[in-house]
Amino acid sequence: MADVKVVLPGDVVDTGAAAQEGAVLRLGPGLVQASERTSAAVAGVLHSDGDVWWVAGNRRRYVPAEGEPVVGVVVARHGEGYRVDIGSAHDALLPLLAFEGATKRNKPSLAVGTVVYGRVVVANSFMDPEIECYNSHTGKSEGYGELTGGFMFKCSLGLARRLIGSKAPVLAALGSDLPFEVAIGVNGRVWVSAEGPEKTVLVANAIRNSEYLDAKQCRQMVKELLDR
């Protein structure tokens, strides 16, 4: 098991090994860079994935960062697009053409209250955040867009980031016995859809219950829910 490194605000983060390999470092939430020194801005667990580094903590409010997937709710429409609540200090802008295949004549019409899965493309202290519901580099939706049906619920920011990891034990345990769809936003919102309301609620409850469980406990918890 890899060592867990906990950092506090002001702690210097050693990314020298990655820098020596010639990679361009990408700093995610919780890290700041001044000159050639990288330090933590919040308390949490330090993570790295290739050239990407970030600090995962259980902050109460989501702080947008470019490239992150989010689940949001449309709260208003205006001439240029939609305002979407993503749980941050300011609503995000979703342009009318930020969808796969959207044109001025053919674009989706979203009602207030619609749940969408998007990716943050603008995040800085001088502008409201902006999201898109497709990958602008490929032109494909890649799972982003309007989420119809299903059920959206909130969880801690820390749990949301763990769920996005490829080895989230609760999702693996559920997927082995139950077909379902899931969209996970690092903003602490999760959308799930399964065969019927009962199964959908079961999946949501399993994910909520998994926050402080290890892989073995997750499998046992899911088994007990399915046997009821």
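Under this definition, the rigid core comprises the largest set of C-alpha atoms superposing within 1.5 Å between the forms. Remember, predicted model here, so these are calculated numbers, not experimental data. Positions refer to the first chain, counted from 1. Compared with the form predicted together with its partner chain:
- The Cα position of residue 172 differs by less than 2 Å between these two forms after fitting on the rigid core.
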The other form holds:
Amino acid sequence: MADVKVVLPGDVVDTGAAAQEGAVLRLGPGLVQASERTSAAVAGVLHSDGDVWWVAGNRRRYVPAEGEPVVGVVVARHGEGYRVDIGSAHDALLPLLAFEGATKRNKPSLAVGTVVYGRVVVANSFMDPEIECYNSHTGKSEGYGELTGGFMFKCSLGLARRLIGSKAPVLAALGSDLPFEVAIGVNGRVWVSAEGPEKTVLVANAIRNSEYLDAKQCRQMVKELLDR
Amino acid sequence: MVAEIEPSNVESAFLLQALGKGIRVDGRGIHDYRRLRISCGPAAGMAEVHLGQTRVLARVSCEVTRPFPDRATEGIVQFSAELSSLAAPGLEGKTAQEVAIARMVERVIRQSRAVDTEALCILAGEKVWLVRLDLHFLDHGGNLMDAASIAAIAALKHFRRPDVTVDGENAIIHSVRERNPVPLSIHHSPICVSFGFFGGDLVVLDPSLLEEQTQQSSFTVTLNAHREICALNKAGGAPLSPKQIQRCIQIALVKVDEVNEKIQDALKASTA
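For comparison with the form predicted on its own, provide the form predicted together with its partner chain.
Shown next: the complete complex, the earlier chain at its head.
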């Protein structure tokens, strides 16, 4: 197994760039440049891919970034849009027309408390974040939009990110025995829907339990839950 | 905004639908506590309680002070609770919940006379011990009250105050290096057990955060190991019948014994 390097905030990271003059380095999440040195800003595992370096940290408070899929809850409706709580410091804005096939005459009407799956469009430190519930380039919903039925629960950000790459072992292990739907938000919220409350609770618990388990342990855990 | 925000339609609808079939969303039985872990120490009077995802840290400290003029022979026990945005987003400033919990723990411990305040007197009218219990909520996973009461009792039992010799008008307070510090005199251990009600006959023990946000009413009964009811607390919410209250008390009696055993084990483990 490759060397796993764990860094803490403030640790100076040696990227080997100092050796080459004029080397260009791309710093991803969790790394900041302090004069000539690169140091870590979060606690986590250091990763690199060519000239891109980043720290995979794990927290529970979400900081929105553009292009990320999030699960939100509608908290208010204003003239031009909905206010959606995505777990970040400020609630996000969801324009009324940001849905598939929405026109001025034909707008979906969401009640307060509705769960939506959206994509972050605007995220910077000066403005409130904005999300949309469709792909604005193609005009199709592509899975985004209102989520009905099922159950939603919160998890850590690290677990959510690992679930998204479709290689998550717990989802594969569950899927081979149990039909279910899942919508994963990188803001640490997961929506699941299976047949009946028992199966839904089982899926939710399996996902929650899988945080610190490797692939083989995941399969074992899922097998034990399904056998009960 | 965890405490004030309503849960989503999906969460509360599913919770009620599952509860109607006797299923709780985290897979527990309706009369099951979440996993309870108590750890005492390293400092004397420090206790941390994990109740599922809820985490509370209790710290006990003491100092010498003048007693209240109308209670010249009794020591003073003070309580404070801190519920900040560390525990959950949206909890900023002094919230009503923080004050309510501090008052409830105070009521449960002070009014039931769990701590012997006369044993805290050093020189009547002049010097008494002021024992301070600080509760810090590190994570809000629901049912802060039960976790707070367990942490408070564990911390009070774990605490050691400096030994004192009284010689006529003089009181000598020995440093911990001179003489071993002594434990507080605790008469009994009141433990809170909370229930959540959802209409009809649906009742759960130890509500999680989502259950707390969805419940119609909540009820806390405080019992000690001698099977005495120290306090009953029902603030607002839908009314309960006497039969429901009786049933809750019966369930709580069993749970309090289990919790007290866990506290004893934790205290033993910390001194071992």
